[in-house]
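Single chain ahead, written as structure tokens, the form predicted alone.
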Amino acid sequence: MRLKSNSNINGRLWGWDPPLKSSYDAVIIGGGLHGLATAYFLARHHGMSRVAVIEKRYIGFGGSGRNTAIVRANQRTQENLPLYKEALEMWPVLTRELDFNLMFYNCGNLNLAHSEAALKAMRLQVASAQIYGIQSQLVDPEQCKTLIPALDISDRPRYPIYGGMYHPPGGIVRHDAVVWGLAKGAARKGIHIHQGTEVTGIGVKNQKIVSVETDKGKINTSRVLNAAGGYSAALSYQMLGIRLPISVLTIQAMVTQPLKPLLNHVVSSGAYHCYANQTLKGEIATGAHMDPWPNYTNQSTARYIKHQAEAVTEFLPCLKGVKFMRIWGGLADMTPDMAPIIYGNDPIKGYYIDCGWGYFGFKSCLVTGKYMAKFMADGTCPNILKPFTLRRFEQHRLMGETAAVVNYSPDN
């Protein structure tokens, strides 16, 4: 085993490049934020350090490295609100634990309303949030303008601003810093991270997990977590015959050239299917709704660039003429009710699933990793995760989180 220097361009930020062992107490498939967080908390809270994180490409390759890094707890349903509240509270705590700057900035989140129907939906969301002690409030157009002076609150835009929902604890976190911080923290506690390693099969005997096959050798284990993001449904079906109600859709995002500070909060609009924030470098990072057709590509499109330019300049007209510098696409594993699938030990003992996050995977990674680690360590699903069982689909108990993303526009 060889320690690679952090100054070496080919080295690992977290130090060790361990050999693949023939057995581990648990194997996590997917080196994204959910997999890394679960591994970290397995070691930190449950003393399980004989854990392997298996990543086909490199850590953070998928949605973990292809998002706009927004965090918030302004969800809609009683199942989601406690989860995201705790998730938002964990960012400063983890920064101290890891001794690693995750660049958490709780600048606040402003959701715009463009109709009376949208305001009514937001009123319900605010009331629900306040029941759980989450800071959230309705604001009128003038208050929106005070929060973000660059907003156009006149009747010029196609969808004028009727008001909004302001969520002060929301903000942004540097997503790649979270990947590196969790990897470093997990490795320090003995977790093995294997990049460039592909899982080719999962061994089952008497309805129990017994092994994982990789292109670098067989691993004996009694626990497997499928945290492969956009690839989780295909992996689950191809290797274990378990179908997941997931569609894989591309979400595109982009950044502008650096600008002087003008956007001091995250701002989003359901009517325009657009959200934006300003990064520490001054770029305006902006994204939108997912592509309407299932696919497995990270392709970016001219159609999306056109949409984004038109949408964001409707309510932030000062951005007209600003150049887009980079664009990227990421895969979103979307369920019918826009809520995740968190499941385990049924029908195969030792097989756990953490997927189907769609838009919400980044902001939920820490809290889900914490409770998924407990689930894997003692085999009992924590109460906070129980509503997200796969069985809800066969029991027709779909969640109503969709409106928290789409809201209502005059065209709906």
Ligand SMILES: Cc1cc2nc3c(=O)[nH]c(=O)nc-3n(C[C@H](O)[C@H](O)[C@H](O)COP(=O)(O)OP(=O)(O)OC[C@H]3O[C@@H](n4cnc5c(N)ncnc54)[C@H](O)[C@@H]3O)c2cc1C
The other form holds:
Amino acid sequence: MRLKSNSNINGRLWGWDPPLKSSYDAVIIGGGLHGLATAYFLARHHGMSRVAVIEKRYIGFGGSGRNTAIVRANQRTQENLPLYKEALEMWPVLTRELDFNLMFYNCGNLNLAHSEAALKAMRLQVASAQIYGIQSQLVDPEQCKTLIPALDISDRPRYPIYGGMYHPPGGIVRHDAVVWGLAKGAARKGIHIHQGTEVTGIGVKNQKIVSVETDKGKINTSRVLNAAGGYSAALSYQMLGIRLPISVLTIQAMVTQPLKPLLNHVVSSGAYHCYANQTLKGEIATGAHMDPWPNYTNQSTARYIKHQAEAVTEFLPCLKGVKFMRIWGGLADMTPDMAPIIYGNDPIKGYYIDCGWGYFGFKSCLVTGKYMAKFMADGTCPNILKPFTLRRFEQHRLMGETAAVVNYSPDN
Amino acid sequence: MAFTITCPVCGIRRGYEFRFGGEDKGPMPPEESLASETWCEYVHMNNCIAGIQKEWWFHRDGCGSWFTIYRDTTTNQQVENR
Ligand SMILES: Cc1cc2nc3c(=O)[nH]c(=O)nc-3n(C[C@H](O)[C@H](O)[C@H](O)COP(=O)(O)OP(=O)(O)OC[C@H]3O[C@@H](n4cnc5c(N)ncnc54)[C@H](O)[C@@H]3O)c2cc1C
Ligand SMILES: [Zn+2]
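Can you switch from the form predicted alone and show the form predicted together with the ligand instead?
Let us now look at the entire complex, which starts with that chain.
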């Protein structure tokens, strides 16, 4: 189905539906944030505007329109920290550059510890962040309570609060605004965004990309980026026979009815598999649980509505009796070390991948797009992206990011 | 629709009683002169099929059997062996 100009958001955003040309300098598969950001920066920094973004459904259909919009830079490992630091710094810059209000709300993130062991792990994580100049500090239970008065810091909950890790510069960004802002910015620079168009094949000759097949026709090109989010691993295997170390799981999130302001930071808890923040509309947005087996259903389940209600009311008891208004699911493409795969030009020249972002690829979309654009423009991988190579798995050099977050994997 | 799995011993049970055991990748490659790439393929790499796949399950909260089934990953429904 072809979306018509002026009858919808893209009409108002970029005014016209470009014709699908028979050749482009680069084709990007997936109109999510990673694809759109890469397209934008290809035009903005590298003068490449003969670029097509091919989106099967509509821009933001995937994780980009389904995430809980949390951004932060207090990752755990030295490979991840610089990337996320720059990512966080880009929101205000892009808000100006795109002339689009991305609604960056740097309310800060409080991550709760419910054991001595968790506190020790946080100590390491805080120190690592500080080395990179990222604001992050340990707080005791009373300080947690000062930050979020609604928290129950007594010993009543099953997992009482032992302290926390407070990261003031993080927060929330309006994810739809980022999708629209980037699409508008890219289209203005001449990028063609083709919604309702599905990539059905990738042409390779002599180990080089030569074309992309779509349901609307064939496109000749020498560069392709696989930025298909949850669908990227299936696509890579089906179209090129390249398997990726990914498991695709449905992850769910939900919002309550709107309430008066009571939660002025993002709060998260590994022990309860739960995080929550209050949106600017007043709803408590909370997530996120993953099905413990791979699937592409995008379905929500009664099991996790119950789990979420139990978990969030343990540390925020004032939410008891509040109603959930909406629940939804999206796909998370998980890697064994909870770090993404950013790779290209090997073994097929001109084939690039940016995936494996699991449930943490929103916060990184701008910075990854910026460097992926550079990678695609000169064919050599920028240093900041090198640790994310696909080769790390056969080299047994998995990253230690697993330890930083709840390990949701099918192996749990 | 409720997700169920048929255990060869216990019959049709709730899906949450089981633990997923990975895509079926055939026998483990022989250890002798095992290349790092081959091991990586076996351990980490997945087909991630959006459709019917053969996969391992473990009846964790039940009889403890390991067995394979075919399941449609787009619907979670177990299907007859093809
Ligand atoms: C419930 C939930 C909560 C999350 N919370 C957070 C969070 O708080 N913070 C955070 O940082 N991250 C979060 N994430 C993760 C984040 O949303 C994703 O990592 C990110 O959106 C990935 O962006 P993307 O552009 O790579 O992929 P997507 O946004 O998934 O885009 C991929 C696009 O490719 C298209 N596509 C697929 N196949 C084809 C094809 N054959 N042809 C053409 N197009 C195709 C799809 O339609 C889709 O639009 C969350 C995710 C979910 C689901
Ligand atoms: Zn059994």
